[in-house]
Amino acid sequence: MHPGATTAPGAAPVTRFAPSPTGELHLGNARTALFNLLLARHGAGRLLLRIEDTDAERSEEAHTAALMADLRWLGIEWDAGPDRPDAQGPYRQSERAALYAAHLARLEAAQRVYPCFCTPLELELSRRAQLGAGHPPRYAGTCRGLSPTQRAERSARGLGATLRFQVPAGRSIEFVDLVHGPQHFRSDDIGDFVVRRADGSAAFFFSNAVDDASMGVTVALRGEDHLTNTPRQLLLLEALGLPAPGYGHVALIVGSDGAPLSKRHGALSVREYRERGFLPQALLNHLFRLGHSGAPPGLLTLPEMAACFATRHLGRAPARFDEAQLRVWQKDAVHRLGADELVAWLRPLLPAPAAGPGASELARALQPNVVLPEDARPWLEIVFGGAPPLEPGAERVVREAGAVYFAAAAAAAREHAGDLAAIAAAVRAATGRQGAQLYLPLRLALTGRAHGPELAPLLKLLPPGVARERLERFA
């Protein structure tokens, strides 16, 4: 019936990301947006951003603004959308009511829809009865056969009515899914579904399909939880004589244990990861590889992802999200930051003494040892706070170094301040120590830790007199 994408061979694809502004942008939706962007860019096509806000009670402008900000933070830019109008707009469904009304009127004229007066309670009781009988729940067709007189009588009583699409009997709905391959559905298994809510607003099945057609969308990648929606929308588009896009239903994201992704697996929204200090390039690289294979190793830019993106590489199995793997990408991304980027990333944590001209040197010193900004906090306390306590096992090393060692080190620090080479040379001359025996006691006395950022740049960053004071503790 519908073999797949309507894109002509060689034609640039038009994709879309169509979120509902009812909450934050979560990881699954962010990945959907990314895949649609990469599909568009791979084929030198266009990405549309459409805000599906027909649910007036749950849609909020604040969510729309936050969603667009999150997308931009990730680097996902659209070619047309609410803020970038073109001839196919507007790109808020709340502004497209006249278009929906015109198409619904066409369906009414063709007698493809009918009013349904069933209450939510009646629908729920019917659903429970079907489940109790071992049948999949679908609308029982209660109002399909009402006569004009019966419909008028119910309207006169003030009963609210939805508008349902009359699904034809005995049909086979077939299409080729870009991820799951050939699909086959029987229309007899699909109940008549709502295309207009009782408040007069267009329902998802209807507005989503009509907008794809009127906006020229040729390929729609979305979550596989929409797979069973597709035959309904294909029937709608056929009834309206409108073109259908090619559909691809991407496997859902689950936690590392295979369970549906939830708070216990970590953060769920893009905002939460941004606020924790994860970098957009790290999050993009992790999302890209969740359900998409065939990418070259290493941290990729968006153009590099687009170059190797293909729907044939999208997997059918659930994609497992693992924050440990995300942290691997994060570490790589942090190590690639330039000096100014690094300072900007760490700035919220930098105390006043560290925010001046030496901020770049401090950031560079900490860079190899931090994955998230919070990892820098203990080192900032070591540099700008009081004398750090020795970690377990360090006291023996310091004690074995002895008073002569630290007296020489403190004297050199008084004269040479932050010059590690000069301090080490003085200690070497006084004690004859070399290698780790020379440098480890210095590191422990100055930082309290045996491992961490290189000691030389940290020593230069210590406030005047601090290095001498810390060394004199053990002299």
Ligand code: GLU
Second form
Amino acid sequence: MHPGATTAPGAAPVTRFAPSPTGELHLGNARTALFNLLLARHGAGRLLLRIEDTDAERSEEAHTAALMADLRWLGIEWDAGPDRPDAQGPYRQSERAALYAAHLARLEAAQRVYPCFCTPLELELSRRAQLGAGHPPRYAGTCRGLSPTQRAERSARGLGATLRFQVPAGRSIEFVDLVHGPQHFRSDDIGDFVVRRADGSAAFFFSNAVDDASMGVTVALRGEDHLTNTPRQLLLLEALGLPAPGYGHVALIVGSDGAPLSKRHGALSVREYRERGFLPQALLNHLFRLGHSGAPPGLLTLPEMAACFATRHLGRAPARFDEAQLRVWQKDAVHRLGADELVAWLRPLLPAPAAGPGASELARALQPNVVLPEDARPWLEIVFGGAPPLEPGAERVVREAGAVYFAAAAAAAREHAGDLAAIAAAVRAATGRQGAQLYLPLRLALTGRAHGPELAPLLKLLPPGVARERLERFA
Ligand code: GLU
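Switching conditions: you have the form predicted on its own, so give me the form predicted in complex with ligand GLU.
Next comes the full complex, and the chain you just saw is listed first.
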């Protein structure tokens, strides 16, 4: 068992989210960040945000800024990160080159690494040859045995070199994965791997492992695609005499059909969901339950999620992202919005006449009928647009109510404009109708539909004269 692979019992965990800023924050990464946050909060520990941008060609500062904004929008707040420095920082790998160089120098001095002059083409040919022979491809060790003279001669020819870690032969590497349980790898199955790229930058395996150790990370929850990287990183840490975190590899997220999540399942990035009007609370609740079982039902806050989070509840099977389920959480989250939050959420859609004090009442009226802001659109059209056409079947109800009914209603509307109670009282007095008999024809004439938001606030917002016009149509 790897000696460093467990956290001292009772110690507050230090977790980290370590995205590479090569694109948008995807659902899978957002969930990884969430789980690391919850693990930290559950144990009164700390979450670090580390930007893995050593690959200068693929990393962009704009992506880092967007990742941080998306995390914050979700409510995922880190204790230390690029914008929250502390003694273990800096938290951008591009600013940690000196640390990597120092550790690489130690490996060089201990002769645990060697320069490799193989070109990409040579490596590809070797890979194909191995695959052709039915072997899993790995670095063939071509440059491992070069003499100092041969190395000097190649360097003199101007050949760029990567630096490879010399994987010790005949070793068994064991560790307990926090999700998958005991793991066993053989070092003989692992080819010597690159720790420094030809351009001098530290490679992923190396910088990632060194940083976990130097930042004091005790638990690293990350995607399952990194599981086979772990034995390499344990060997590196061992060679450097550095402690390893406990690793947990979280099962991948798949679409509702079980296939790996891709564009055809819908939006993949947090930004897209935010722009469609999904609320962070809804996204968090769906992500939280993807691969984490044993949570109480209902919409949970982050502290509530943290209270019940445990790595033993993380499943090994792929978790299914399902937009229909997300919408269920969303409905719940919308239902719980306070008046101001609700108005802010609908604001982009609200026309100028609804911007005043009526906005809050309108938003409240729409609240039970909308899952996404766009669902408010038809109702806003009903209030602020032209007279709405009657839905099928409505004509009969309206005709049956009759001219006396609508004459009384229109007269009351002329006098009392947006006051539903006054209009209803006048119609009641004129027709003796009550309950649905009284209100349904009014609703149909005013909105065209039998169902929808509460009528009184909608009526209040109708521009002057509009209610009367709509009622007069049937008088
Ligand atoms: N930068 C790596 C990634 O985004 C981090 C992997 C890890 O969490 O160790 O996949």
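In this text, rigid core is short for the largest set of C-alphas that superpose within 1.5 Å between two forms. In this text, all values refer to a predicted model and were calculated from it rather than measured experimentally. Positions refer to the first chain, counted from 1.
A movement of the C-alpha atom of Ala344 falling short of 2 angstroms is seen between these two forms when the two forms are aligned on their rigid core. Once the rigid core is used as the reference frame, the Cα position of Glu400 differs between these two forms by 2 Å or more. Annotation for Leu27: C-alpha shift under 2 angstroms between these two forms, rigid core superposed.
Relative to the superposed core, Ala424 has its Cα moved 2.5 Å between these two forms.
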